[in-house]
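Presented below, as structure tokens, is a lone chain in the form predicted on its own.
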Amino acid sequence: MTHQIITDLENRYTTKCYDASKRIPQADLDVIYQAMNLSASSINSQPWKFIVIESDEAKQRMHDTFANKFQFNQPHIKSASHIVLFAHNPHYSREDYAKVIDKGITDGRMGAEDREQAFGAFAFVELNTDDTGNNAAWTKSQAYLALGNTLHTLARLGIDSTTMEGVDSELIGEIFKEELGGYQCNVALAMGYHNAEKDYNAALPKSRLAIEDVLQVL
């Protein structure tokens, strides 16, 4: 099958090794902001915050996350280009959907009037919540949709990255706890390009399993 779209995806890979004299171009990095900003989330919720690792003083500090554990990832940090944190409100309330709400008004997508009716969304909040208030579960899988979205726009723009999971969400929490303010961080994501010479995994062929056993049509 011949599309841009499938090329670009057969053309990602879990990037092992970064070049570290190669910076991501500010221009790309305004579409790549711009495309996380865009995700998709369920009801618009958008319970996340997106913490761009740049300077060498932020890279410093999530170096320094990985003191106890995943160090398989930590040569990542000072050698991509930027790590996006991906963090989730693990309290989503209300009064956080009302600011969705009340942008949405202001940018035209309801009247004022309707205000009240639009909480009725609030509803899915409500079914995916215990009874402490957390719902970190639900906000986690939005923050999952504006990683795929990011992994696809690089891919179509052409620039390599690392998923990891591997992190330290607890030193995370304490390490850029101000950042965060509340929110949690399971997950982050390496850009970067990768070191031709170094990087193992470029070569290799993609592997998938075959669609017909992961795609029915009905």
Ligand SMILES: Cc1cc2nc3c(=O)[nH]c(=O)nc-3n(C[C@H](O)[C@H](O)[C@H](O)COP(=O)(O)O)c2cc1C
Second form
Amino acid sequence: MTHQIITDLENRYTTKCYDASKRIPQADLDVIYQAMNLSASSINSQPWKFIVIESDEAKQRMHDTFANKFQFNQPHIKSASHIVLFAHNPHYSREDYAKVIDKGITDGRMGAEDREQAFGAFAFVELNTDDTGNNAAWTKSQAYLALGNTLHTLARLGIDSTTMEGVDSELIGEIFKEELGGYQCNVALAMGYHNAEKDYNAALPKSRLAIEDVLQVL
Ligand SMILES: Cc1cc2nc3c(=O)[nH]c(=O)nc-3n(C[C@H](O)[C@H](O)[C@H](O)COP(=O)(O)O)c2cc1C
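Starting from the form predicted on its own shown above, please give the structure in the form predicted in complex with the named molecule.
The next block holds the full complex; its first chain is the one shown before.
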């Protein structure tokens, strides 16, 4: 099959070693950030924060979060161009959803007179919230949608990336406490350009289960 989408997705792969001399142009970063913000989420909840690690100072802090575990991912922090922390709100509330509704009114999706009715959709959140008010499993799912959308955007732009669930959520929670503001980060994304000599993954063929093993057309 030849289609630009398939070509992009076949070319995308998880980079294992970055070229530390290369940086993503600002124009591409602007596209990436807009694409992240345009990600879909259940009831348009957007229960996420995208914390971009760009400066040397921020990279040092992120580097320090690998003190105890997942050191195999640590080299990417200083050699990739940027790292994004995908963080989710573990206690998504009516007040959080009110912001979404009010922005919807500002953007002309509904009239102010429909504001109360719009809260009906919050039932989806309640269905996914436990007795302690925790809905992290649900909000984390939404954050992963933004991650997937970002991976595809990067593929389109020809920018390399490494998804990292191998991050120390607890230490990130401590070292980026202020920026996270109560949100949790369980996954981060390194973005940049691979090291042509050292990235062993670049030359490996793509491997997926046979499509008939995972897809049924009824
Ligand atoms: C949610 C998630 C977490 C991952 N965590 C890591 C990680 O911590 N370190 C790493 O090198 N690769 C990680 N990967 C990369 C996967 O191993 C990789 O996507 C998979 O083997 C398919 O290979 P491809 O991305 O090259 O097509 C992760 C991927 C995903 C989607």
